[in-house]
Every structure is written in structure tokens, then in C-alpha cells.
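Below, in C-alpha cells: the form predicted on its own, a single chain.
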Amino acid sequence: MTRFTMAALPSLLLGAAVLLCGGVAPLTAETPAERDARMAWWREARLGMFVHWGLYSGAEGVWDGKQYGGGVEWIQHYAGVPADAYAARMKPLFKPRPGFAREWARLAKEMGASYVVFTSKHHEGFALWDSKVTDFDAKDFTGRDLFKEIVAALRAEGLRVGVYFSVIDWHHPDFLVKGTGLPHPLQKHPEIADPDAGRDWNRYVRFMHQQAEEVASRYGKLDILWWDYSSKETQGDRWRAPELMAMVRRHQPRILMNNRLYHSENVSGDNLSIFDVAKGDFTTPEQHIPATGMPGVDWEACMTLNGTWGWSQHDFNWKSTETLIRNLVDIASKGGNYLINAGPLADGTIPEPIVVRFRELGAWMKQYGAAIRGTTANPVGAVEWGRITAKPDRLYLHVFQWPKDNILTVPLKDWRAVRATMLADPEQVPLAVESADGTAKITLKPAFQNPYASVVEVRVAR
């Protein structure tokens, strides 16, 4: 996972009018209605689980006694470890338990997620599937196709399957060290006069395409391909991105892809609403929530539960359950999805602090999920007491700050409140509502106050 945030480039006509290299036919143009149909499940989901797991999980954020912070899945780069030395140390530590994938899937289901995105290969280059173009994969030294196990477990729980795929590969002998704007562990070794001697970029890109096609073609229907990542110097055509995306779409016609095969100079702000053809279906602001959302753009905020994506033995700065729930509500109220990360141990075990918080989030979703799934952004404007999500005939008022007098003031613009209830009330007894001048005053019931976010459902009409 990179700390960069890519530009928002969802496509209306993915691959239309693009001249592809390598003899690959252009993608068939989509109408807006066809694209909407393909995006529909993702727009309704609102909540997903990210899983960062690979050889780096065994390092646990420590190398030769030194602790590393930030994204510890980058530890090979941070510590400047050559590929062979890294592989030799990390392979013996990676021992997946039987049934780990089933536990992931059940936890994702319990937390209320609709989809899971897992790291099939991170920047270290280690593949979870049985790759035919390298022996640096799970099957060659564990005897198991871990990709297959994970996909089967997710499908068994009725979850959508998302696959993270790094186009960076520090293990491959042709991945360039210099001049790409991309990280490489050998950049930490200035004593190497020419670390790129003998490396062939085109040969590397062909290898990367072969691996991507293995993933796209051998494991049945996939729902998301989550690319990672590009720089200003290395993006788009340098990856042969149109050809790569067209190949994936041939194998997976309904798949969704993010836009990280392309780079944006605006990597940290909220103005990520660049709209371009053929560069991806959704954008992925990382570790932050755009202040006003991203109107007109499909977006997904991906965030860690502590300060790192991979498992760290020394980072215990866990977000609270309240923060997770309120982040989810905030993101949904702005029309986005929330992809929350779990970093399992090397044996596949998800640490208990993550399990506890995900289960608490799931308990809230079990009661209030209707106010998240299938909703759209707040149509009436910001409120001081919380957030608002919407469906065509109703508003959901997410109350973070309970009013002292139990009376909630709600701007309705040109709607009128037909009926209001506490979503947690099993009897759905109507609340008292007074409306005047485009504003409603709703008398809440303290018995249904939730410590994280209480929800009022308001049926509205024009």
C-alpha cells in the first residue's frame, strides 16, 4: 500500500477510442446506463474489508532489531534489503494456519462488509497464487494456493471478491531501481554504482502482465481488481495500462478497477474530481476522508485501523469503535465507500484488537445497516449534530451529538416529513414532528440513543 492518493478518474466509456499496443482489441464502449448497472452493487455496498498479508507480515515491523513505523509492508524498502536476503529470511516465517481464510470471511460478514479486497501480491513481489512465471509464490514453498483458498472462503460467505495487485515488484530482476519515481530497496545502497545493469523494463512489464492474466483468468468471477500504484514518471503507457485493463476486462467483463495505473500530482488534497476515460472505475483517497466528498465521482476511502497496513508488533494505536462507525457514516453521507484494513499475522490470524472492533462495528451495522447500505449522499446540507444519508423516499439522520432537550432540528429544503421513527425502535412508534419554513423539529426518544451514532428514519415527500 502506498501513502499516495491517486486522482479520481472513473470511466464512462472504459477503453473507448484508445489505441492499444500488443495487438489487443479496444474495449467495447459502455453507455452510461451500462456503466451504472456494472457499478450498482459497489455503490450500494458502502463498506468493505481490506486485508494486507504477505511475507512482510512475518517481519512484524522489525528488521535486525530496529523498529520501523508507517506502512510496515514496505519494510524491505525501508531497511534496504536485497531480494534474495529478504526472501531467505521471510519464507520460513510464513506458515498459514488451516482455515485462516474462512475466519477472515466470517469476520468480514460479521462486521457488515459487502466485499473484501486482499493483497494477492504486494510490492515485495510474493504471490499468493500458484504462478507459472515465478517460483516466488505460496504454492512453491507452502504447497498451497492461498489465493484459491481465500476466494473460496469469501464466496462461501456471499461476499464480493476484490483482488489487490501491485504493479511494483522488488523481487523481479528486471524491475528498475532508478528513474521511475517508484521505490526500490536497492535505492538504500549508494555503493552500487549501477543497480540497473542488466535490467530490462519491457521484460518486466511483460512478466507483470502475465501474472495479472493468471489472476484474472484462473479463479472464476472476480468483482474488483485493485491496482497499486504509479508515479509521475511511471504510469499509464509505461505499464501498458490500456492493454492491461483490456485483458482483464476480456476475462472479467463485469469487474471494477480502480485508477492507480495512473498518477495525479494532487496526491493529498480533496480536489480529486478529475474525470477521464479509460483510467478506472473509482478513485481511492488514502488515509483521509475528503472534506466535502467527491460529487459525481465514485470513490472509496481506504484507511488503516492503526498506523500501518501490514501487521506490526509495536503499533497499538488502534482507532476506537466510535471512530470506525463515525468514519463509515461520514463517508456514506458524502457518497463514498469505506474500505477498512486488517493486517493479519504471518499465520493468517487477525489480531484480537481488530476482531473486537470489527465485531462491534458489525453489531452497529446489524441494527443500523439500512441507513448505510444502498444510500446516497446527504441532499439537504451539513448539520451540526451529525450526518445524513438518503434513499429516494427517506432521510437517515445519524445523531452524533444528542440534543439536550431531545429535539433535533433538521433542514428539509423542499421536502416535507411524512413520518419519523427511531430506527432502533422495534415497534417503530412515530416521533412527534413539527415542520415550518423548510425545517423540521423532531422529538427523539432517549431510550433508543446509541453511544456511537443514533439513527432517525424520516420518510419524506415533495
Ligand code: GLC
Given for the second form:
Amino acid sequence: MTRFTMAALPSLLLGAAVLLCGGVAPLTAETPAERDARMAWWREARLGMFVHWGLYSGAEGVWDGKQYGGGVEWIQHYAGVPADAYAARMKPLFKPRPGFAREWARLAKEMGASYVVFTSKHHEGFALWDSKVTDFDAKDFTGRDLFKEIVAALRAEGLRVGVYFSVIDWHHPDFLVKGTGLPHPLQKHPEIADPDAGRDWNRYVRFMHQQAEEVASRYGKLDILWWDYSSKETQGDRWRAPELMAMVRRHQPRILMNNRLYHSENVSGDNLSIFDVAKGDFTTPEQHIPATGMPGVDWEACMTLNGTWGWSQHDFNWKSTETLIRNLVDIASKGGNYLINAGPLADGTIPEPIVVRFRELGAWMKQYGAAIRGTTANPVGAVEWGRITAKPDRLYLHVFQWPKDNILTVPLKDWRAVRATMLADPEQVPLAVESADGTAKITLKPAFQNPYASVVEVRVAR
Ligand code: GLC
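Mind pulling up the form predicted together with alpha-D-glucopyranose next to the form predicted on its own we just looked at?
After this comes the whole thing, all chains and molecules, with the earlier chain placed first.
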């Protein structure tokens, strides 16, 4: 055999294996070290910005004069609106301003986020990219490929690009109404005797794969594919998930994917037993922070800023900046990432209550980001006064309750404190530390108190 044909042998064998497995390419075999390298930037990031933006943004949580609560990106389902009527009413309201994506990217950067995950397509089925397999997309009536604009803007700010992709589709005529364990607007119409007549699931799944391939293949390097979501009845093989994930990896070998092509208890509970790397790279507790973290598991807590993902004109229940910062610290101290949501208006503008909070969070991150980014979970045990994050040679003490006598008690296990400073002190003057029996008593400087979380950096050695 010539050199050339020898070199071709592995791919020939792979090709044969693919054929034998019924045309399904196997998931790339990866060593734990390779996986760690692929996950590294994400594990360091700790903070991301989620953006929910689609046609629903124009409804603003109101349909036919009635206000809906909860996540109002679901308004089509809540109000039981058939796909055509929904599209007809929503399209005219969706008018992206030029340059909106740059504002998102700048805000994410200002907030201290390392990545942004945006809804390229939510359950309503409307695609922000120029899809060749449907005309229910932005290009067909705004004349713009909004996906492309967003990706370019994020890249220009040096942010990692995450794409949210809904496998649920209320617009597609083949997506089943009943029996999936998933929502569908026509479920609100019991008068329709057989809403699934003529619907063909396999045809839908083929369409969904085509759309996912458009996203994965056309816009250069993407960093995250954020699938949403599955039920017990409709998950994994029902989506042809192994094949779908293999296709994405073929186009994007370094991409990270969440595990929502499978039903995961972690979305609403903390059951760790079901995490499996074959089903995704990380898991996504939603609207809650796991009580004790998830040791050994990559997780990202996604949360709304008020009570909804998509913009609502009547939800004023905003989390305070203090809550955002303390959630971030809490999550980092448990080894997770925090994905905080913004729901822009239909023209792409991020509303003021969101901007204000993200900027305040950013101001804190600017000063204390070293105590968040690149840190790992608290290695010494819970403390009453706040939270602890760590790097190999140091601990960061995040003080939520400042001690009355200015003396902070810190469990150090078998470490010893080499030097402690207030992270905000420009002079980095060492603090007085007294150590005995695995406990250090550190005298804090009230001048460097921060109302959200004051941070002490302790260099440690064994
Ligand atoms: C849920 C909701 C959805 C939201 C998502 C964010 O799955 O269906 O509206 O986009 O969670 O985590």
C-alpha cells in the first residue's frame, strides 16, 4: 500500500463502522484530559449572560388584553394561539434596531460575563437565522440574518458564543400536539378532535436536524449549544440525540453542549445520580442553586432576573444587585456557573432595570472578579459569615455578614495562612492573622467593606 492509502485507512474503517451502525457516526471518543481541556474556558468563566429574544418579546406578557405571568416566552401556549394567527400578529411587532447586538455584547462585557447564550429559536419556532428549510425566520421578513449579527457582535467583544436551540417547535405542522409530555398551544383547544391528524414525527425530527445543522455549520466557531428541552416521554432517541450531537461535533469539535436532549432531574432538583457525560457536557439547574453544589459534575444555574425569560411589561419583581452578586458568589463557591437572563424588547433594546443591575454587578466584578473567575469550590467547609472560593494557592473569603469586632474566623483545615489582604486594598497591606488548631482569626479593615460582598484574599500553603 502506498503512504496515501495507508493514511486513508482510519477514515475508511470509520466509514465502515458508520455504515455498520446504521449511518450513525459514533460520539468522538475523548480522554478525560481532552475533555478537561475542552471544558477549561467554561469552568473558568463562572458568569454568563442569557438572552431570551424572539417574536414573543413583542407580546410583552399580554394577549388580547389579558396579562400572563410566568415565563411569557410561552405566551402562545398559555393563550392557546394557533401558529398562523400567532405569526400574523407577532411579526409586525418585531422590529430590530440597527446595532442592537453590539449593545448586548457591550453590556455582557461590562457585566463581567465571559459568554452569552442567546435564543436562536425558542418554542414558538421562529428562527433568528436565515433558514433554508422554513420561511418562519428573521431573514424572510426583516431582511436581516440576526444570528449572524449577534455572533459578530459577541466575537467583537471577545465573548464566547452560546446558542440556545429549542427542539420543541409550535410552528412546525409535524410537531405533535399530544402524548409528548411537552407543551403545545393546541392542547388548549379540546374542541379539535384529532389535533395530530396528518402530523408526522419523523418528518419533524428530520427538519429539526436540518435546522441544527444550519446553525452548526454556517456561522463559524460556536462555543456552546444549549438544547431545550425534553420530557420523560420525549427525549434522547425520540430526538435522535446521539446522531444530532455527533453531527454538531463534526462541525464544531470543541463545542460544549448541555444535556437537555435528555430529561434531567437536575433542571428542577439536585439529583446527581443521573448525570452522564454521554448525554451532554454540563447540566442546567433552572431557577435554583443546588444546596451543596454537584461535586464532580459541570453545572450551570440559569435564572431569570424577574419572573420571566422573555420580556414582560408587567413583571417588576426584579432581583436586587445584592441578590445577583450573592448568587454568583454562592454558585462559584459550589463550583458552578451562573447564567443570568436578560429579556430585550422586540426592537432588541435591553430595558433599563436590567442594564442598571448588570452594570452594578459589573462594577463589583471589575474589583472582585479575581475571586470568581478561574476559582473552584470551597475546599474547607461552610462558614456562617459568607462563602469561600479557591485557587490552588489561595482562598477568597466573601464576607456577607461583617463581624462586629472585625475579626473573621476561618477554618483552614491543614493549610496555613501565609498572607491575607483585603482584595480591594490598592496597597495590599497584610492583615493581622492569628492561627491555631486549623483555624485562622483575621482582622479585617472596615475601610474596604463592600455592601454586597467584601473579599479577603488569603494565600495558603501546606
Ligand atoms: C425552560 C422554558 C424556557 C426557558 C428555559 C431556560 O425550559 O421552557 O422558556 O427558555 O427553560 O432555562
